[in-house]
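The chain below stands alone and is given as structure tokens, in the form predicted alone.
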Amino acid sequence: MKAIWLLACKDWRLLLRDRGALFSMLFFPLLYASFFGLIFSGGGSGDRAISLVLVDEDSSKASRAFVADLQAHKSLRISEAGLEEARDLVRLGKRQAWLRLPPGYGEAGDRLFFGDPPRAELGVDPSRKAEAGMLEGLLQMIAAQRFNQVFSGGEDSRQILAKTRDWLREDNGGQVPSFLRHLDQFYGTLDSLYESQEEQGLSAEADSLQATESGFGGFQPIVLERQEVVVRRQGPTSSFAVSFPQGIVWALIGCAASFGLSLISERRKGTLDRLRLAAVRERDLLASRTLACMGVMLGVCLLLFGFAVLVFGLRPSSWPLLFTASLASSWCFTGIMLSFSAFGKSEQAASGIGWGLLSLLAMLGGGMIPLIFMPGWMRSLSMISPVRWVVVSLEGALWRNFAPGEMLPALLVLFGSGILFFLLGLYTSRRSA
């Protein structure tokens, strides 16, 4: 064991003297993670539209028209679903709010100022008071456009007026109650005005829009019954929670490449043969290189995450799981290091082949482009890359709130991949010796 420790210390001292290796395994990943974290930290305009899922249970002409008006508004991003699905989408944080138009919504809207206004249920996250208030204002404004359309004339306007006048007489034996007679006369005058406009081919004046947008003297175009939804928070806490796992990937690649090339160099220069002649067993040589590589990889992971915590305020959801994920990732890339060292007889050959393959694994596994931005077929293909499982395990401990059971599949893939790469490298190096 003493020989293994001494050989590992020798590798660490040599590494500290290699400035290029230190840059590739520590400073470049740090620059990468910080640079892309700052770029995507919210400085851009982004998508400011409010995501709203609609539940139209009325399916009337009026409700469909209201849905169409909502879909046309640039400040809203609309989707439609059933009530339970809508609630789940908001609860899981995939949508910001849901709006339910119950049966009878269109009938209430056709009564204009007679009777109760149309009602709807609005499910929102209570912690987002500013967005909820903005959304309610938008819904009131868009609902008011309905009255603008009514008072702009046309066949639909006259039909609504006729229905409203019928409702005035509905419960009074065909007679209008005395206290509603002036309202009936107003509707009759308005109907006559529309009839004359149709005969003369005239359109309504723009004054009607101003009347509706002024709020109808306190009248609400739609009554929103707010329901608070307890949202389960998901998603990265900051852009650095996405960029630093990618930075760790490049740190692990740099470590694997540096240790792999140094092993090739020692083999080519005869250093390994001299150590064997000095009664150092081959398994001790292999164990010391494994210890040195894993120690550096794990140390770099902890240094980078420590920097992210101190400088950028990153807060992992679980420190024990983050350490375990870093350990599994380090073991996996230690096996990759041993395979890397068997790629060629010279440093140049191994560097060209190894860096090409490692870069391909990084691109495929989310080391360059986050997995969430990849098309579906590429995310499926990325499952063959160990880089994907490094990113998944680190994100699981950082912001995905993985439980130990949820983390287990990624850890098993990483430990299993490390063993396979280790055995592959060992077999290849012995065969080529």
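Numbering follows the first chain given and starts at 1. In this text, all values refer to a predicted model and were calculated from it rather than measured experimentally. For clarity, a rigid core is taken as the largest C-alpha set superposing within 1.5 Å between two forms. Compared with the form predicted together with the partner chain:
- Comparing the forms between the two forms, the C-alpha position of residue 285 differs by less than 2 angstroms, with the core used for superposition.
- Relative to the superposed rigid core, residue 137 undergoes a CA displacement of at least 2 Å between the two forms.
- Core-superposed comparison between the two forms: the C-alpha position of residue 78 differs by no less than 2 Å.
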Given for the second form:
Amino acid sequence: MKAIWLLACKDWRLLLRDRGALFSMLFFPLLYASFFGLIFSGGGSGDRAISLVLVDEDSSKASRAFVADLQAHKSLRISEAGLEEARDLVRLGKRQAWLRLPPGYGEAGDRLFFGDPPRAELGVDPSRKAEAGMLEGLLQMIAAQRFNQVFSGGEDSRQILAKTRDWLREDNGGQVPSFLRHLDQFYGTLDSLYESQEEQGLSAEADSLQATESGFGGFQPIVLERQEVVVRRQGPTSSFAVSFPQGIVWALIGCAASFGLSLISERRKGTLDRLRLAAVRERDLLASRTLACMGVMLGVCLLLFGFAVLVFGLRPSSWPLLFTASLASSWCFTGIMLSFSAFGKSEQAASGIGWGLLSLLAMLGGGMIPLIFMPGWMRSLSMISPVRWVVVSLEGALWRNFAPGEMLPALLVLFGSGILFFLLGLYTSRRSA
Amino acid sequence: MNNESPLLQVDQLSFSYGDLRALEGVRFELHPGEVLGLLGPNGAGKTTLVHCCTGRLKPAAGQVRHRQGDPANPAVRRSMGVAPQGGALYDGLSAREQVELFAGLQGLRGREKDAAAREALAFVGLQEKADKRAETLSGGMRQRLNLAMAVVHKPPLLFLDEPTVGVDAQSRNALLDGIEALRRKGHGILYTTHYMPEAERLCDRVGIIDRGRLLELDSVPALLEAHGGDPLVIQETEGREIRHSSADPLLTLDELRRQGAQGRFRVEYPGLEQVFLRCTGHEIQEEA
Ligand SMILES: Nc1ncnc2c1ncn2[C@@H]1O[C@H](COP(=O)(O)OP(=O)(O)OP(=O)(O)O)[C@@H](O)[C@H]1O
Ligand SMILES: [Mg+2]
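Switching forms now, from the form predicted alone to the form predicted together with the partner chain, please provide the structure.
Starting with the chain above, the whole complex follows.
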């Protein structure tokens, strides 16, 4: 066990000191993915506003005012549509969320403290978890501002207050309990307060924000009912969601080639035999290779995706699936590495044949032309290349929104072909030994 | 010569690379505290013999046994150290890193490992170069590092395949001193070379190997006695050399003087070179 670890550390150390290898497995893929991602991004990445489709089924004065407030906010990009259309827009990833103001929204708002608060339905793209929280906060805040305006005067507010008083009376069947009389007095004071404010020419809006902060405690200005959104996307969330899986393909090829070549060089220079003579068991040699290679591949995948997330704002729809897909891809390419290293006796021979074959696999599998741009026949042909399954599984976790069950075929293909390549590599190197 | 059981027994060993018979019927034993030299020209089969002894190559016929058992078994390999011909180093690792790697693979841990690595580097005089990568070391230094990697775990049985090729005279002497020290501590060493003086100085017994056959195996004095032949009295006159073979060169010199022979005279005593010539029928081709 210790030997496996020592040997893997040795491999990592050698790799870190090999500039050519670092370039081909890290910097080149990073450049490739960033470059193509930027080219196709169309420069739209600066827009950080949340796109929200409004479904105003109430069309009351209050709901229109709320819509106007939302439109005025710079963090929101608002459009309006019917419910079905709005749902589709979010499902297809064209908008991030929809908000439905159902009939009766405005009426509930007019009642103030009485009865249920106004309700609205919210559907958010599940891959936008971070934005979802922000959006809810924003909606609450804007709704609260509406409330403050009510308390800070104006003709509207007075009407709303009067209406509320009427409702209270009706609800009590014409009887006037003592607390309502107090309320009447309170309303009277409020009215004179408003009048004096207007005389002084104070703007109602000016201090509305401070009023929010001085707050209503646990009071909710609007109740948001979250609706489930099942996303069925047709296109990627951003150009980087396409270019980074391709970058990963090149990174995996770079890793497989670097490790394969170092294995060939160990065999040729005699260090491999030297390890055997130092009492290292065959299975430990194999295990250390596998560990070192898979570890590096997985690490490079995470580094590249981490970069994409931090720098280009890529949002995988599922991190656990992305990790699983990266793991399966690393396993598959570790097998490819073993086969690759069994190809040639010399580094040159292996470089020649191996790079050629790997590039062909990459080309077929969507490492150069993205799968979504491929004509149908080419896409069918790509099935034979493990690269395709790497791309599919990574895209599944990035933007295709695969459920675990949908991911399974790609994972199985990667895992199975990894085993096949592994055995092929073992068989070939045993035979030539 | 030694009552202890041998560290290595080779019996009727044969090996072929395809059609090429590289070893044929080789027999010998190696005892603790003994340096056994294998002397032979390029392509004689020295390296092939070492490979068969370390278990790297599987003999076509015959048997190789270490004291602990079959060298194909990794556990048995722990008690041997191998310095392969030409090095086999990791160019990207420093001298210390490689020595420590092999110490670790041989089961040494922690402080014990660090101490062993330091000792091995000092043994070959590479302390100052310990943190230099192997690719930046000179050829002779690489040879010395190769040796350090073989001895770091102090194995009872050592295989050194031409460990002094390319090493300068001073370092070579230091290395030979080191190897003699190992012998005194009871290590058994199989040592291949084509340098006669080295074999004469270092080896308790020398095997003459040519075209895959171990032709002779004995101590240097015994080999000289059996195959060295008589000393030569050489007379240089008018640009010519006249060679007089003689069992008693002083007597021959006297006689030549009395006969009035002209020129300069010198006496050549037989060395391993003559032994080699007699045994193989051809001279060893020194590369140096
Ligand atoms: N891998 C191989 N495949 C085929 N033939 C080989 C191989 N290795 C060695 N030989 C042949 O076997 C014979 C013995 O080679 P070996 O390397 O054992 O010689 P050596 O005595 O070590 O020579 P040197 O002094 O040059 O190291 C040579 O004729 C050589 O050509
Ligand atoms: Mg040799």
